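Listed next as C-alpha cells is one chain, alone, in the form predicted alone.
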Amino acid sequence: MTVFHLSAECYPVAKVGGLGDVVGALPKYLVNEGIDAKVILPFYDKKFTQTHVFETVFTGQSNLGNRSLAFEVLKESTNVLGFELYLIKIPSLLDRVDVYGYPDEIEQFVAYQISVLEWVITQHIQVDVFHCHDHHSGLVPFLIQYSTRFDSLRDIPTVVTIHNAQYQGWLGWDKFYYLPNVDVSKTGLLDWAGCINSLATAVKCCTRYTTVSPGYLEELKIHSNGLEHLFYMEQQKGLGIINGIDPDVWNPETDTMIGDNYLASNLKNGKALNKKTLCAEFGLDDSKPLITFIGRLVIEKAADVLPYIFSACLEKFKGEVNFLVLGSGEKYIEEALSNIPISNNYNVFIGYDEQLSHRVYAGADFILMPSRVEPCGLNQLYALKYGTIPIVRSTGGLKDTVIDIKEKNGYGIRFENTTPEDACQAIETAIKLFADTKKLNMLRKKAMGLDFSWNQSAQQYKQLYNSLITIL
C-alpha cells in the first residue's frame, strides 16, 4: 500500500509548529507496519535542502490558473528520514526559506497542491491513498474527484488530518480560476461562508478525516472558527487518534542535545544535573521548582494571559519558584514577557532553539499548558517522556493525555479556565507537590514510563487506510 502524505511541514526539513513533527514522525512509524509511506513538501531553501543530497525525479508544468509554472519534483537520495521524501519546486514561489507568511501564500500552496496532481498523472504514479494534513493540502480531494484534468484519480480514497481548525486555507472566489477544468456545478463544495475555504472543502469532499486527539474531535462541533456546523453535520466521516512522540527524537537516554542523560532509575540525579545547569545558564535558583512554557506565543496558546500568571505568581510567592519562558510569536507578547524583570526566578527567552528547549524539557520541573485550542499537543507529551510534570488547562488532546494528581493513577496538574487565578492555583499545587520529594519523584518515574510513541497512532491509521482500500 502506497500513502501519499501532502504537508507544509515536515521536522527536520521545515517545522513550524507540531505539524511539522507528526508528519516527521508518523510516515516513518507507517513504514514499520508495512506501508510505503511518502512525504511530499514544498520545496523549502533551509539547511536541510542545503545539506543534503537531492535528485532530481520529475521536471513539468503546471497551471495557477492563466499562469504557466514549471516545476521540480526532487527526492532525498538516502532516505535518512526513514521514509521517502519529494520536494516540489517551482522556481520564485516554492524555492523561498519560510513556511509560512508571504503575501502570495495562497498561490504557493495551491500550486503546489496542483503540482503534486500533475506529477501523479503524468507519471502513473501509483498511490492507494492520498493523506492530506491540513488546509494546505485541503482542495485534493476536490480536485481528484470534480476536476477533469485529475480523472484518473478520482477513485483514490482521501484521508484529511486536522491538526489545528483556526487556520482554513480562505481564498476569494476571485481567485476560483486557478483550479483546472472544475466542474462549475459542485462549486458549492467550495464555499464556506462566501468564500472558498480550503479546509471545509476537504472535510466535505474526504473519505474520513481525522482529528489528533479523540477530545478534540468533539470540540470541533463546539469551537472551530465558523466550521461548527459543517463538523457537527460531518461527523459520522471523523475519527479522533493521539498523536505520537518519536523516541528516537525525544528520550533522556539518548538525547545528544542534553547535558546529562537518565532513566528513570536515575531521573533524580539526572534531571538535578540538567536543572543546574540550565539555572545556571538563565541565573535562576535551581533549589527552587522550576516552571516552563515553550511555545508559540499567540492567543490559542493562551500566550497573552502569561505575563499576568507570572507577574501574579512571582507577587504572591515571593521567591518560591521559577518561570522561564521559550517562545515567540506576536510582538505584544514578546514585549510583555521581556518587560518582566529578570531576576533569579523569571527568565525568558525570545526565538525558537530546537536544542535549548530538549535542555528545558530535561532541567524543568514543571511544564505549563494555559492553552484556549490544543488539538493533541505534543510539549505535554515531550515533558512526561523527560520525568517533566504538565500543568495543563483541560482541554483537547491535553485532557485526553494528562490525568490529574487528584485521579486515579494521576500524573499531571488540571486546571479548567484560561485565567491567572486558575493557573495560580495550579502552580501553588505544583510548588507544594515539589516539596514532597517522594511524591514527586513518584510522578515523575510514572510520567516516564507512559507510552506515547507512535507504534499505536501507526497501527490505528493503517487500520483506517486498510478499511478504505476494502470499501472501495
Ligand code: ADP
The other form holds:
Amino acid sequence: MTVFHLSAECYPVAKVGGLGDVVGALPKYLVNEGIDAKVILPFYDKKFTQTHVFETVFTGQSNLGNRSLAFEVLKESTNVLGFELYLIKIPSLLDRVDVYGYPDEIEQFVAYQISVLEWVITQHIQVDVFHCHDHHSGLVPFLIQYSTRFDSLRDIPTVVTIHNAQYQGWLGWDKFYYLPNVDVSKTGLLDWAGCINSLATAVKCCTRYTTVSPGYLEELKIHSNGLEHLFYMEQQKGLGIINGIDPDVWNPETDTMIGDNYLASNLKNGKALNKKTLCAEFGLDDSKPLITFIGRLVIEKAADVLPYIFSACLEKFKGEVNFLVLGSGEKYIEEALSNIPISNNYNVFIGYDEQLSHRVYAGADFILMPSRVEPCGLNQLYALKYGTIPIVRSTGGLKDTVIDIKEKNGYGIRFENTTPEDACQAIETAIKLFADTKKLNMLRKKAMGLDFSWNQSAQQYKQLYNSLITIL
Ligand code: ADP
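Could you please show the structure of the form predicted together with ligand ADP, as a counterpart to the form predicted alone just displayed?
Full assembly next; the chain just shown is listed first.
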C-alpha cells in the first residue's frame, strides 16, 4: 500500500513545531508496518537540502491561474530518513529559507498541492491513500474529486490529520481561479464564512480525518477558531490518534545533543550532570528546582501569561526556584520575557535552537505548559522520556497524556486554568516535590518508563488505511 504524506514540515528537513516531528517519524513507523509511506514536501533552502544528495525524478509544468510554473520533483537519494522523501521545487516560489511567513504563502501552498497532483497524474504514480497534514494540503481532497484535471485520482481515499486547527489556510474568493477546472456546482464545499477555507474544505471532502489526540477531537467541536459547527456535523468521520515520540531522536541514553547520557538506572546522577552544565551556562542556581518552558511564544501556548507567572513566583518563592525559557514568537511576549531581570533564578533564550532544546529537556527538573490549546503536545512527552516532570494545564493532549500525582499511577502536575494563580499553585507543588528527593526520583523513573512510542499509533493509522481501501 502506497501512502503519500503531504506536509509543510518534516524533521530534520524543515521543522517549526510538532508537525515537523510527527511527519519526520510516523512514516518511518508505517514503513516498519509494511506500508510504503512517502513524504512529499515543498522544497526549502535549508541545511538538510544543502547537505544531502537529491536526484530529479520529474520536471513538469503547473498552472496557478494564468501563471505557468515550471517545477521539479527531487528525491533524496539514500532514504536516510527511513522513508522516501520528495521535494517540490518551484524557482522563486518554493525554494526559500523559511517554512512560513511570506506574503505569498497562499500561492506557495496552492502551487505545491497542484504540482504534486500534476506529477502523480502525469507519471501515473500508484497512490493508495493521500494523507494530508493540516491546511497546507487541505485542498487535495477537493481537487481530486471535483477538478476534471485530476479525474483519474477521484477514487483515491484521503486522510486529513489536524495537528492545529487555529491556522486554516484562508483564500479570498478572488483567488478561486488558482484552482484548475473545478466543477462550479461544488464550490460550496470550498466556502466557510465567506472565503475559501482550506482546512474546512479538507474536513468536508476527506474520507476520514484524524486529530493528534482523542481529547482534541472533542475540543474541536467547542473551540476551533470558527469551525466548531463543521466539526460537530462531520464528527462521524473523525478519529483521535495520539502522537508518539521517536526514540531515534529523543532518548537520553543515546542522544548525541546532550552532554551526559543517562538511563533510568542512573538518572539521578545523569540529570544532575546535565542540570549543572545548563545552570552554569545560564547563570542559574543548580541547587534549586529548574522549571523550563520550551515552545512557540504565542497565545495558544499561553505564553502571554508566562511573564506574570514568573514574576509572581520569583517574588513569592524568593531564591527557591529557577525558570529558564527557550522560545520565539510574538514580539510583545519576547519583550515581556526579556524585560524580567536576569538573575541566578531566571534566564531566557529567545530563538529556535534544536540542540539547546534537548539539553534543556535533559537538564530541567520540570517543564511548564500552561497552554490554552494543545492538540497533542510533544514537549511533555519528550520531558517524560528525559525524567523531567510536566506541569500542565488540563487541556487537549496534555489531559490525555499526563496523570496528576494525586491520582493513582500519577507522574505529573496538572492545573485547571490558564491563570498565574493556578500556575503558581502548581509550581508550589513542584517546589515541594523537589524537596522530597525520594518521591521525585521514583516519579522520574516512572516517567522514563512510560511508553509513548509510535508503534501503537502507527498500528492505528495502518488500520485506518486498511479500512478505507476495503470500503472501496
Ligand atoms: P507545536 O507544534 O504547537 O509548536 P508541540 O508540542 O507539538 O507544539 O511541538 C513543539 C516542538 O517544537 C517540540 O519538538 C519542541 O521541542 C520544539 N520547539 C518549540 N520551540 C522551540 C525552540 N524555540 N527551540 C527548539 N525547539 C523548539
